[in-house]
Amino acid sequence: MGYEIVNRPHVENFINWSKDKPKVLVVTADLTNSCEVGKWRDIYPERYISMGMAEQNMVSFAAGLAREGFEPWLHTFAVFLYRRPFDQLHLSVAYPNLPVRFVGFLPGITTPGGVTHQAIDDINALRGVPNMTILETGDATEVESVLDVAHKIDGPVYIRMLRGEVSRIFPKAEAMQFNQARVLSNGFDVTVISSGISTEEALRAIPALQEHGVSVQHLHISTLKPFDDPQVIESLKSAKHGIISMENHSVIGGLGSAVADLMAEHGIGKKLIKIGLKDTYAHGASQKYLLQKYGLGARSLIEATEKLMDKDLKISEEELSQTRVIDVHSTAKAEAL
């Protein structure tokens, strides 16, 4: 698709974001290098603090330090920063509503890593935490902008980050807004919501189906709670044949059901697809093959738009755009994990 690919754009970016910000620390969990903070480290030495493998040990501590006017990122993999200390987040952080921030890596299948590192459920998990908002990164221009939307809030904020090798989508003097989609199409057929990774693959699909006639509105999602968004509720009333959910998550609890409980409270009786995980596990491998084994796709838009409009479109592989291929042991990231 031509995009740009910026290599590990959230480490110069959060060092020169971070400057003027003397009250920003950085916690991490025994992976610093992984998380891209390995300078930041080397640059603020004293607003650093390892807090080794104990990541329940490491909210606590971060809710302290919020509450003596500091403001923490935690930096780990998703997976450690929602699943083993979900207690410590929910009443040492959450409860009192402190301005903890949860930078979270390889969100979805994002990694080889397979399931000990695949955060597939985090916004299921995270949706229902009061105070808790929730943001999610689809190119480079979203994982430097989010650092001002976060911390803006007043509160605690989860961030589903990418790294390594990122696509710059956005032209990068469009940054993210809160609670605010960013339309990708206008049209009147099929409207479709994606977030994350799964912009991408909309984008390898939507030119084609524009190509045969489908009329399409998309609709980019950077913030999955709070999800109220005037855009995306008068988007989901135009479709003429219904609605598709793109994310890289579980389809239950993630963005497909809040796109589902914002229907159901408007009344927008239209017929939705989620596109995601099917209540499975993933397992090890690269993102390109894991997208297409597991059904989240660009082909999976196209099934689906046929489904909505009941009509074969004859779309073959040639006419999507060619996925752009991850390499794993690419010098812009510190592991394959």
Second form
Amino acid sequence: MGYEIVNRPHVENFINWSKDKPKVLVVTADLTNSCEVGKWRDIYPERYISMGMAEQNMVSFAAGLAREGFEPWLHTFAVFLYRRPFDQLHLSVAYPNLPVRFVGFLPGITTPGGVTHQAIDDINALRGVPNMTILETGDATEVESVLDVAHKIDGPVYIRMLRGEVSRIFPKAEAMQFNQARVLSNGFDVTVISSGISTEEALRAIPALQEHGVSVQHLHISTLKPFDDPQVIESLKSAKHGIISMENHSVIGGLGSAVADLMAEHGIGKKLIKIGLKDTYAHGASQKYLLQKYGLGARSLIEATEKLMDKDLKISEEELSQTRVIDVHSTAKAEAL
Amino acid sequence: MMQTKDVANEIRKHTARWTIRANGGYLAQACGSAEILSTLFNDVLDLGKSTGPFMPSEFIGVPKPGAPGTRGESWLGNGPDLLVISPAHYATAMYSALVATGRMDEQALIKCSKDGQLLEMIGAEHSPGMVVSSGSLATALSVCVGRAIARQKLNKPGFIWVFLSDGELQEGATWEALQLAKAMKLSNLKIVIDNNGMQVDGQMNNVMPLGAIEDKLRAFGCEVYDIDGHNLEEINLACKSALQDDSLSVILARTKPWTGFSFLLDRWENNKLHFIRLTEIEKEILTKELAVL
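Next, give the form predicted in complex with its partner chain, keeping in mind that what was shown is the form predicted on its own.
Every component of the complex follows; first up is the chain already shown.
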């Protein structure tokens, strides 16, 4: 499988997008180039504000900017946007429903930075925040089009953002739509609900499953909160053997839990297998290694399907579409971790 | 317009009556800050006319998309200045100040402090005179730094005055905000600290001493005015002087939160001054002293 690899899609796209939006400000906490806004800063210096390493202050400060009519886009690593400043995020931003955009880079195990840098419970933490919208990007097209989606929301938005070398899985013309899943394949045996980088992993496994006669309904999710797209509900209902959720996050409180809530609310009495970090921290290593070690990759989807169908599908490793391997120290990630 | 010293007196009286009525209240906060608030309202701030209803309506709901809810800020007027109370436990003092300065009906202190109304004990941004929901302390200053920078960018006139409590200097976020305000060379942000030396667990020197606050503030680049927070003239002069500063000014107002009622000093000594639930004897003393204040 050969997806086009887009190098640092956020850089130029965000610069162009911001051109006619004078109220858009960028606020960073000492990770400007690491969050691909170094060039943005050079082009719009009067709209760029550096906080230094002070995330608690950054979040409340952004609330102040928003109260005066600006739209601050906070750029730092996902993990630093919600853990330390959680109180500020709740009370300064979410309670007054202010249009602050939290652009969280390196979600989950996409960083080799280890436990301190891996946002593995951000969706869990933020789903409980009233007024908060949660979006996740799964490819270059979504990195580009998530800006418009977030911009239109009356209230705070948290974005799980991708950087560096990003696959283009979805056609450039097919922009992310708010609270609307992408139906990637239709089928009736199992329903796979995936988000973020897990979608690319799912897409490595699904052709092999289909080859072996499994009919797969596959939906890609980019809006994690709210989570009530009728397409998702219908897909959950139609799965004969069960449902598999797949996410780059803990299995507690993320996409899988959102799916479970929906199933319970709609009386969909089926088995659900949640692929994700199984209530564990990860550690610092390459994405490929971590996907395999923690059971987040394509192989896990094969195994989950086999379990739901109670069948050994005998799918070899060679049958899984090739994953692309990004070296930890590739040029696109030349900036600090 | 009521004289400044009378406004201060009224702040104490209204809060004392509230404390008796509700059998509990943040009386010491009002007693310590009465002169600061009255001076700010009467002599320093250019707030403009209140745009909030004289008798506040009931609580209409928390902010939601398309429904921002009531803004406590509207009772402070359309500016150009803005006063932001950071420690939300001073809400009763603020409500009392609004009444004393003719921005809110005195009856609101009774009518609107019941369940489902706006005058909550620990105020939030829908409460009259409260701008942010900062009951979790040491967040309002950061918000105000953001607003001050935004107003600079928009070329808006006026000053944002932030009222802090010294207890908030124990929180790291306060220093992050000061660091930023200094780096930004903000001249439209002014800070007043109620340096009353108390916190929930008792006297700060016993709980977590702050040491030389003025030195710490100066080391952060602040222009510090160390004054008697009950002396109207000193407060007024410091505020006027701060308005002329190009840099970050902090007025460190040393206050005695037991000022006004005799039994409060015992409570200070017994580390029970943060929240006052009156004993029968205290209620008698307070009622008697209130009558002659």
